[in-house]
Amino acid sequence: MTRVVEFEAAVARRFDDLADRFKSEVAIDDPRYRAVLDRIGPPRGLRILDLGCGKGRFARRLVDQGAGVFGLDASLRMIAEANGIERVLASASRPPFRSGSFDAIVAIESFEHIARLEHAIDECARLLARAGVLIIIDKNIFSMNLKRPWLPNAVVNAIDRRRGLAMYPAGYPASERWFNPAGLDRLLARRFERTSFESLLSHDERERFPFERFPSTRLMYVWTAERPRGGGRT
């Protein structure tokens, strides 16, 4: 337990030094908010949870649709930022919510951070109301790079971590983790009742090759996992 504690902090540590970075605004036409509406249909009314709201940008293009959404971040310098919605300073392993508390639960970039993946599922399927929804929007391990498309997006990031620009650097106490499509599908469908996944084409990739007609290709993936196994209330 104090390794999970050591790597979460670490993460939040990471998060509040590049804050900067990280963009406060989304596009009403991203193709990550766009899978999100696809799958939640009409937002108004839903009660959702924003795992990893970062500064919220997500969170409030759901608002505007007339949801009811709860922010949660471990990284103070990015929830402060997080305006107009509801939010709190919390693990994703520590959810301070009670049972069945969420019609849907979306986690957008933000699994890769995670210290205890299994523990995380469940939590989520703790929070989801019996027909609930999690979405997950993460990277894919077996993408390739845009800009040399010909080199493996991992390869390109543990690169990167050697020389220090990644978002963890080598050495660092915490790492992010890339997702083989079908591993993290299974680990899904312990906890839940339906599930699949797709890649998601980002407006960099369209009509370029191989990601326009490889879709295993491509940097991001959706996962849904609908209906949790012993769920919250209905």
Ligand SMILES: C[S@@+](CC[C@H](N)C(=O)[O-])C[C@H]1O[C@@H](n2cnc3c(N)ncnc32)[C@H](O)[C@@H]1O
Second form
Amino acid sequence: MTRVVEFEAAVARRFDDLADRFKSEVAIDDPRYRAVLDRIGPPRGLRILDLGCGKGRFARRLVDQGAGVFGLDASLRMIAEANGIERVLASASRPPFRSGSFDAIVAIESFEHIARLEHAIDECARLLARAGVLIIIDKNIFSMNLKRPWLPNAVVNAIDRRRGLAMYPAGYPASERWFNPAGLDRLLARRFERTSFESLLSHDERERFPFERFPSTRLMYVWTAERPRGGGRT
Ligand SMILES: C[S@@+](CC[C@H](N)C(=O)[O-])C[C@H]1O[C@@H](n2cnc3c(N)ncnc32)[C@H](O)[C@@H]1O
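Hand over the structure of the form predicted in complex with this ligand; the form predicted alone is what we had up.
First the chain shown before, then all remaining chains and molecules of the complex.
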């Protein structure tokens, strides 16, 4: 447990230190935002949790569409800029909400930083209403590099880490994790009745080989998990 607390504190510290690098806006036609809309349906009136909301760029878009959104984040400097939404400075391991509080949870590029994945999934299942949906958008471990498409990102990342160019320097008490799409789907299926996953084609990947032709080479995936098993209120 101490290691988890240290890991989470180290992640939050890193985002505090690097907050200036992260964007506070997202385009309305961003494939990640469109993927969320496709899966939740019309946002008006929905209770949504943005887990790891950062500066609130996705959450604000959903608020503009009439949803009631809470943004939760562990980094003070990130969440300080999440204006225009309800915000909570907290860890995704200990979200301070009652069971069944949300119709949808979105986690966009935040699961990659979470220490205890299975525990976070359990908490999402607990927080969702019975017909609720969890949408995770994150990075594919098998993706190819955009600038050098003949190289897997896993190789580029390992080199970057050695050169000190990665998000977390070598030896740092936290690290990020990219996902085997089928592996994360299996973890979700433990706690949800219906799960699925698919790749997202980013604007940069469009009309480029191999991304357009081979979905498994794309960077971003979206996982959808519906109907938490044995939990949730209506
Ligand atoms: C790459 S940013 C993405 C932010 C936002 N979802 C977006 O796409 O703009 C990841 C965010 O997750 C937050 N985060 C990472 N681990 C967390 C945890 N265990 N609990 C809460 N927030 C966490 C970080 O502080 C950071 O703001």
